[in-house]
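Quick heads-up: it's one chain on its own, the form predicted on its own, in structure tokens.
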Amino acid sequence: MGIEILGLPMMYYIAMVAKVIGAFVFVLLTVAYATYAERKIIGHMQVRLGPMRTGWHGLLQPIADGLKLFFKEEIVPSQASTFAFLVAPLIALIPAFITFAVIPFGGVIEVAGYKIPLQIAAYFDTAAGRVYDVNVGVLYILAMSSIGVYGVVLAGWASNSKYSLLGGLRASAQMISYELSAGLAIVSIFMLTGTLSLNEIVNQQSGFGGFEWYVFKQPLAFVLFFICCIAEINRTPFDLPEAETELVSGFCTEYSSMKYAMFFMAEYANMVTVCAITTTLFLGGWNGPLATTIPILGPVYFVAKVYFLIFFCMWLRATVPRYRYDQLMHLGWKVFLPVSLLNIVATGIWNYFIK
């Protein structure tokens, strides 16, 4: 392992590939079985059993659904803009996966004498004795989340269908409305930490046995950010871009087979990403009791927190009815935006007079 490429040891590149594959497999498996979990959880909440016939208690249902969609007929409307119609699912799906590049899912582990940080876009500087990551990781996440909506808008426009176009327009308006409030909600976190590095934000939440989380210091920002993110990824009760009672299936009405499956995957991948970001910013990331002394506990804590938030999203879907579009816009512009601005002012006063 003494071989070096561009001044870095070979182990660095091996670890990088392993982390990329690990994160990709984690998101992919979570997406697959989140569909199963949601059907089971909502089923039990409605006094039903959910999937039961494919495998033990329906555990093979995601595989059966994937095979079914793979072998279904591919249909492209004759009047559609073909290239845009085909590329839109990719634009919606890819940003949800590459966002994980800057999210730390564990501390530093030692492999073959090398210290490896459990974060894809990061490396451990032996001379400095610290981890270096993307120092504007939060901006990277906000940029990638903004790109994903282009796939939805493009799908609505390229389908050459009025229902699809209305769904795409709703998605763009919804993203603008709630992206602004979500960005302002986490400004208070930057005011407390003084950094945009996700690794540093996690490290600053490691006090008091791993429970110095920003959800306790900024509970209002946590609620605002999480709700805005749910609205931004079009999850119930904010799923207006694909409201089946009004728009058939919204922006993906004309899609079938694997292209439709990619939009479905994008929705759940975005949900996983949002829960991972919320965990990192507000719930201490991978921090927890003994996480620094027993490194394997870091990823366990991280996954447990992410899965809890995913469960909450599913619980919300089974509980709250869909908003009307005017209610959605009212909540975003007249409630969340002013409240997030007031929270920034309050945080500034706290930092100046008390901290």
Given for the second form:
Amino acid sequence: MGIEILGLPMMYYIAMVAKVIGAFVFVLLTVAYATYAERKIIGHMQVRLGPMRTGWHGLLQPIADGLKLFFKEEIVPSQASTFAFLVAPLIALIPAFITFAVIPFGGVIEVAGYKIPLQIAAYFDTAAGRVYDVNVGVLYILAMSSIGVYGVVLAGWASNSKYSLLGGLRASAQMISYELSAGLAIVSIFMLTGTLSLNEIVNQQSGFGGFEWYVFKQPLAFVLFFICCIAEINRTPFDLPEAETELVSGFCTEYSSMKYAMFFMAEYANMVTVCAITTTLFLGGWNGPLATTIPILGPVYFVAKVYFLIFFCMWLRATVPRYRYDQLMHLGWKVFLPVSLLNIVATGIWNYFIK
Amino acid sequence: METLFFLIITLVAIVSAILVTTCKNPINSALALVMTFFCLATYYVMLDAPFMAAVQVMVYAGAIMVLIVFTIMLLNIRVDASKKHSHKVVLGSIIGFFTLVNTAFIVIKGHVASPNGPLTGEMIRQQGHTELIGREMFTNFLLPFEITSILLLVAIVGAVILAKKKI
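Pass me the form predicted in complex with its partner chain as well; I've looked at the form predicted on its own already.
All chains and molecules follow, beginning with the one already shown.
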């Protein structure tokens, strides 16, 4: 531990790089196999088999899909705005990944006498004896999700095609509307926690065998937030920006090869991120039986909860039909927004009079 | 290290600010402006003001610019074909020059050069930036805060009345 770079021990840098690579690989692998799991789960729900031919029960399907998309011809429409067209898939993909920087996926582990909190943007202060993380973690998540809108909007506009433009317009209107309700839904969580740091929020949900989770204290906020998130990442039943029966494939109609694959990855990466955020805010994060005494169990619980929510998203896709556009707007502005505001008022009254 | 980082961010900020005015395509200008907002957010982080940084990205880059891009898309403005050189450039440079002189004067000679109030960097780190802003806003600055919210309410009602033909 003797070597120090810029006032920080060597171990700090090693741990940081390891955490970044670990989280990145986790999201990438989950994205790849979420596509497979989705086809398999929906297949079995609809009494089909899903992919069976590539490998044992189709296990190599994501790799085959990746190879296929990689070797496809790359087409940029001649009338497209080249710069925006090229940059749109990147803007869609990057926010989904960097949101993971503030999500705590485990407690504090000790490697060679150096304490490492399992959260990328955090460090353990030995003098204070506690973990310091980004103290506006939730706002950071909201900010990044608002950046994700650009990818879809630009893709729709830059393709210079009617279907893409309609998809882009729908996406921007939908994402802006539902972002608002999602943000207001978690305000009631902040009113209970009194902090924006995700590490603190997770710590406050430990104890009482899971009954301190905010899903039990704020069930309405949980339902609102999760539905709004599904609408914000454009998944069924809110996948209007790429509704294939109306708009061919919406904003990514003109995209081909790896650029199309990047939109596809962005959709699944967003799903993983949203499920991770919901787990952190409402389902106790990495908390679980014995998680504080055996630190390695933390990530296990975290991943299990995230995978359950991902399964839930897929279940929804197999069950619920797509909304009509006016129904979607009605639901967002006239139902979710007032209900989330009322929830804030109710939480305020509870905080003031009862607590 | 921090100085080097600051210089890199400044370079990006200035280049993207120049691109905002020189891009022919309005969407590319808007993207460059978003980039500038990101650089400003980075400055806020370096100044121990993470709340300001997050709000900067959320409000400016996330909400206002999306609406501007939305409008550009709906109006379908393609490449701007108007004349590049006009008398506006001269006027603009004169105004810009005097603004620069003014700012430089305030930074070097004004009271801003050495802030000496109760809000030091150490205190902000201890109490938390968000907590400080929240406490001040809802105690000492409650009246301006409420007036601003009434202003916003008036704007919303006005927008609804303008947009709806029959109420």
